[in-house]
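Okay, so here's just one chain, in structure tokens, the form predicted alone.
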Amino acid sequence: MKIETPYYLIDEKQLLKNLKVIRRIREKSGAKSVLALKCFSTWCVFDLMKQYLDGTTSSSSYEARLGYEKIGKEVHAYSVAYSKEDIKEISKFSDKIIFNSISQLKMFSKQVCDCQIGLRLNPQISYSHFDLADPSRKYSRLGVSDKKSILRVLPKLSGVMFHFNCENADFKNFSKNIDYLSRTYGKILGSLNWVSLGGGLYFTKQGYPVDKFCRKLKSFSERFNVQVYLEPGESAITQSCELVTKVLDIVHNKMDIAIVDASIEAHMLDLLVYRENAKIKSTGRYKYMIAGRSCLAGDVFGTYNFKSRLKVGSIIRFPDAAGYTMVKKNWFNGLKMPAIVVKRLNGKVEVVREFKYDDFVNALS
């Protein structure tokens, strides 16, 4: 089946590998997992994912509604700040509403009395390779750190959220930090029904000690008699998608530069934000810089070695292109958005969405 590039290709068999790890963690530890829609909202594969997940967690009223309509299990809502309109909408779809501050908790708690109320705590510890994503950075606005203030509103809370990791594949660090939370927040945790440990835990990475992770989660849950929640984003979808592109031109400026029919700025924005290269395996003797077609000078996927020479029409596949890609794609330069394609478990390849000029026009006014 020939599909016009560029397109995101989701492989359900690869996706299933991550989902089976999530199921294993639930079975061995009792921890439930709710998909972080801010990372991945491509609902054409939710029929598969909802068989292994306990629900979704959202950052906005649109995400809360999407989780409610497309997965239909638990819906957790968290936002750095809610408006009155947000609360009115989110409360229609959510089981749990987590506030970022005590002021917002006091402002809106009476309006969401049919939902379980949570509060994000900032333990002032974190694991992140990037200051941009560090929730405990200086002057962080994310969560409440003053324990006296937390204790005063404790009767209003059914649970709390700690979100202090970003791509943390270090189990020893996670274990140490869980022990810290237990020591520091023991009085608070013992009064709650549930605790979310947030996202950013890379427990589906090859070689991760899943059994040790499960034992740690179970011990924490039993110690405080709380239901533990995880909020996997990348861990749920890692290595399940690639961005498939085609070389349009090859130019030379002290090195060969292959220009593809996609853009890091428009289609893999997180690479640009965090100044990372796409994860192409670099093997071979022929060296090329792979660049996007937008007018941005730094629209570059990276420099790699290939086993054979590239030419116009060569296909370049960028792996691990599920998380924070489709949710962030944009119309910069009016470039055509990649189609969304799924390879189903039975091997059938299905083009589920193509984007046309009308989509571009209707996104603006």
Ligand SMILES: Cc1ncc(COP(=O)(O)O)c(C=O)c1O
Contents of the next structure:
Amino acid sequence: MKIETPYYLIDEKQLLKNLKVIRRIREKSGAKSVLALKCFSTWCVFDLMKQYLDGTTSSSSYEARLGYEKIGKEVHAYSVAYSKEDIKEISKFSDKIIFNSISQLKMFSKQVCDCQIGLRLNPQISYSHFDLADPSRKYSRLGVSDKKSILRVLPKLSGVMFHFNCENADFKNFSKNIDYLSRTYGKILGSLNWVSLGGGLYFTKQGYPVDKFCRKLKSFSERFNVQVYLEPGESAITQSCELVTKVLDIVHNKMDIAIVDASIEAHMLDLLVYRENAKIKSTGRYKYMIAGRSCLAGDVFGTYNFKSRLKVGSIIRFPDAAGYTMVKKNWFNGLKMPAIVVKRLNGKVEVVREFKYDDFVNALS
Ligand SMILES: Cc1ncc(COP(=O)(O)O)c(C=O)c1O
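The structure above corresponds to the form predicted alone; please give the structure of the form predicted together with this ligand next.
Full complex below, order starting with the chain above.
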């Protein structure tokens, strides 16, 4: 089947590899996993994903509703700041409402009806390669650090959430930090029903010591008699999607530059935000800069070597295009929005969604 570029191609077989690790972690450690929708909310593959997940976690009332409607199971709501309207809306869909601050907890705890109440704690430790994504960066507004004030609201809490990792594939570091949390928050943890350890743990990365990870989670859970939750985003979907593009032009300015029918700013925004290159394997003797077709001068996916010369019409595939991509795609320059295509477990390829001029027009008014 010939599909018009550009498109995101999600491969359910690849997705399944990650989901099986999530299931193994639940079986071995008892830790439940709720998908972080902020990372990935392409719901056309949720029928598969929900078989392996315990639910979703969200950052807004729309995400909470999406989790409730498309996955069901447990719906954890967390937001850096809720409005009164958010709380009303979120209470309809959520099992747990996690507050980011004591002031928000006090403002809204009486209005959350049957939801369990949680609080985000900021342990002031973190693992992140980027200051931008570091929850314990200077002046961080993410979570409560002051232990005395946490103890004061403890009777209201059924659980707490720590999110302090970003792409952490270093089990030793995680283990050390869990020991730190146990020492520092022992009194608090012992009186809760559940503890979420957030996302950012790269347990689906090849070579990650999953069994050791499970033992650590289990002993933490048993020590404090709490249900442990993980909030995987990237780990759940890593390596399961490509952005497939086509070369539209090749220009030369001290080097060969191939311009494709997509853009980092519109279709893989995090490359720009975090100043990274797309992870194309670079092999061969023909070197090209691969650039996007937006007006941004720095719209560059990276520079790579290819086995043969590129020409107009050559297909370029950008791997690992699931996390924080489709959720951030935008209509910058009015560029054609990549379609969403899924390769199902049975090998069937389905074009699930194409975007047209009407979608561009309706995104604004
Ligand atoms: C509170 C919270 N939970 C979970 C996640 C998911 O993290 P990741 O996609 O790195 O696993 C994030 C990411 O920022 C987060 O802020």
